[in-house]
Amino acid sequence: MIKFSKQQLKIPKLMRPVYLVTAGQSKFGRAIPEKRTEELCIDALTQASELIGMSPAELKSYIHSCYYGHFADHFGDQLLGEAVIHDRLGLDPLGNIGVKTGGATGGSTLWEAVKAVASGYSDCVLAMGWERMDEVPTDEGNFLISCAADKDWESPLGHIYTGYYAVMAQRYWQIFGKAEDSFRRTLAEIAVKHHGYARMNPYAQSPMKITVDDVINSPVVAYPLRALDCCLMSVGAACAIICDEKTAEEMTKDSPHKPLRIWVAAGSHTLRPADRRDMEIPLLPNENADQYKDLGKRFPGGDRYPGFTGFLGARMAAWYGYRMAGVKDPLEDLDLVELHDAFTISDVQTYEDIGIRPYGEGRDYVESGDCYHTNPKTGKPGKLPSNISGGLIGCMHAVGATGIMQTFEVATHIWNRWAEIHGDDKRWKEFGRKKPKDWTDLQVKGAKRGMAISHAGVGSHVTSTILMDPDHLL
């Protein structure tokens, strides 16, 4: 059984407040042959500068060190890709380092950037992530990504990540979904929602107006997961500028744009998903031990934690992150979330790991309508909207950029700039995408606080990034 020491459960403390000043991203697509990777990174940095009324050169003059997320060297056939991008951005000879933690690479890059500012090493840093997944066929790309798995313990489960998640989906469906067809339809509703929200996002790779039956009838990849249950393989870049308070104020002194407080925490778990040690559930601030005493009775087979149905890494990232930022109950204290929906089943698993719903009850977050921008049952705002960007299923999964994209999307709502950024006709035309006639403003009105979860593998490394309007701290 896993047990923690007092030192291991110490709440991380930032030595000084840290701020997200601005951020940006490129167009995302399955293939973008017309642009080199460095051009996509330049697009992201240019947008970040424009949001605070600066030129890229002015913005770069503040940067002291750089953190670059780029997961798969295999795709671009380039080791030390961070050195290439650093050079092309014109940031030599400043210090830089590459970050690689699988699917969580974007979130981990922010984790390192925040720590650099919190420690005082730098007053202003660039966190940039990207991925180039259009230089190999899809089947080869899936194989290359799966090389991040433990070849002894994970690979025999399926050889591609859909195979790994299919096994977990089957287990979750049997225990917490009670093998009901209705649960499979709930998973499909997630895909419908995320592809649907992507229709309103000019950056998004896979906007689709689909139905639950479309998802259920799409080709099987690894049963019970079908093509429309799965995230995208993408090309694109995203960045964020992380600063201390004084620098943040200086950079925005001539702009109404407000820097946001940022916290990032991380957790991990062994790559051996079928050999994970039993333990007591680490309780989040909105939970108590009594609510899990009869978990095995209500859901036979669900009493072993974390078993094969949850992500301890996500639970630990939230465990630290909530306590760092003062979050008592995510459903009450946060206004929106961007979750790592690599697959529809991982989305449901994460609801429980981060305490939006208790373990075993994740499906209710969807079925209640709480996860929607507008609750389809009541017509009123959803209680805690999720993945309005379209997520990894509808928007993109350019791995090194993903966690940064999610954070940028949360920030656009807190800045009250979602419609400005996503509804601009010029941007739709620039990206060669047709703005739908029924385009809808998905701004979460009055948003003050939000969170993004960045997740690797089958939960081997997870980060939680929490953003808050500095006038609405907890």
The other form holds:
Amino acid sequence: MIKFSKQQLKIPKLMRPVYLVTAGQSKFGRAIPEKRTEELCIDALTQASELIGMSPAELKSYIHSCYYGHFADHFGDQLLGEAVIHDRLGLDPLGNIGVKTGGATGGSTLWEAVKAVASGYSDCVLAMGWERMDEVPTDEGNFLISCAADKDWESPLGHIYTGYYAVMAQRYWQIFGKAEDSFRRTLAEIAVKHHGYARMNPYAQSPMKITVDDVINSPVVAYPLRALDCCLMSVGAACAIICDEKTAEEMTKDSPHKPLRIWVAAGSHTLRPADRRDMEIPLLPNENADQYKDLGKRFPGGDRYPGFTGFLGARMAAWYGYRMAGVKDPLEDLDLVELHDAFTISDVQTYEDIGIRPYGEGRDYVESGDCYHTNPKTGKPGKLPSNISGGLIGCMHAVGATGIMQTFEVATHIWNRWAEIHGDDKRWKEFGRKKPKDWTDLQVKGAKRGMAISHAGVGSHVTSTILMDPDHLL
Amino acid sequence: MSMIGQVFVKGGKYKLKGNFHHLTPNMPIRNADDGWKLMGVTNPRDMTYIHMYGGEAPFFEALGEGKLLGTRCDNPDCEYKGTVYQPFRIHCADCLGKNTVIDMTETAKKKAIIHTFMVCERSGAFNLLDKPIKFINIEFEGVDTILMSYLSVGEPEIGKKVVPIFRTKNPTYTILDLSWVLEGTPKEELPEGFSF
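Compare with the form predicted on its own: the form predicted in complex with its partner chain:
Now the complete complex, all chains and molecules, led by this one.
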């Protein structure tokens, strides 16, 4: 599709307000040989219950239907894994359904869960996502992931997903980065930031204190992307409890935090980037058509939209999501974001797709320091901190759980519970991880609103999940 | 020695010959840090899928004959009539009408440039291409989409002209039968089995 009809641009509407009541997650790791997947899911649900002062059994008594995100059956060699998890969580005979949209599976699972509550079908639902990527050797894992490209036209070309992003990185670097070394260093800075934030997160798989030069000198996977530009391959689970207003109030009456309003919207684009035809840029509320009139002049070759440099799916997820939730300008209206940094380049592309910066100017979000918890240039709070969890590069990419982990991370800030959840010495010890001596509280002070972007393939499915303190709606 | 699994279709049914899977026993996985206690088992499996190309079959057959086929929407009622697709697309993305198959070999030989590229040093399991693999995305004049493939001879650069080469000797009937070289590459430099 290259033109929209009026019906297709309808602003999505929830039939009643929907709330995120609580959430939880397991430890994330490259391999967790000592636990089965259902043990990790139980860890996540147990944490969700503890955060609102309930036992798992009490929490379960509210759940009416279940939405399970698990992408890659072939990794675990288990079809109908949802039935296994549902049984082990002791939730039979409630209705449940599996959701699979690649890297966006977590976000899509929340999308389905929110609609189930909004429609009135259920008053309280479980959204649980997981992935188990440690049951095959890494090169076979890369092969299995590459099956999420077109199997006749793309997968045989190397069987490695990084390659499908690298062509976009090359094009973006040459057109919008003007082939400057400084742009390459900006990409590397993203990896330094995300591995660095992961050091403060006991759940995170890849905490690292590294430099820009370490990233630039790391082994090439698919030029120009190097090993440290890439997301992780992970094992883990995350969950969220989604409710209507009455149930949310009842469930949080003894909780240290209040339920948060939640909206989820979704967009999509072709599985093969090769199929993407030129079209006009759909404008976000903080943009106007004039600002893109001379895009091709400022960045020769950059006037082909979305081409290989933009993600139309992410643009549409934000297009619908902002209008549903009343967001006029993400930089002004939101306090933090968790973005799908599958690769450093896709992080930059997403800044533009969701309107944090206009198309062509994404690098400035990093270079200005706005994306940091504390702006390294000014020493003041970053304007819109991103990926404080460490993101997919530093924390995890347990595919089916990722979008839910991101949403939980945003919620911990709005609940003002980030330090409690991430700084607890017992948790570091339980996960067999050493809390760094320079552990820093990364709570975004006064956070009231945030967003998580969950993204599949090279942009085939994208969701935007927006959370707000109900006393600070827009 | 067992025969590699082969398939043909007769009377609308698959006819299978040879072995499609090979049996290998499970092996225990033990914990070297804790008295070699049992933690799991390996589950070896070697399977052969039967995959049909459907309406795209002419494209993959033509590669082995040295031809690049694309498709075009010729539906007079389609708002985007005339859209040319490469990759080959069976149905128009807009009207869902059946596209017309077109031979675009000559267009590809004369008017193809590199839209973007990357050089791949690592690959997943089962990769059949030599590393580093130079992936290129190819832009054709008059075509609305951009094909992904790989460069066999020369160094990739955005905007450089490329020409297609085809594995006409012992074709694999996959997308790997199509590759590209920089314009001006002599035929002596083509990889084994490929021709212009």
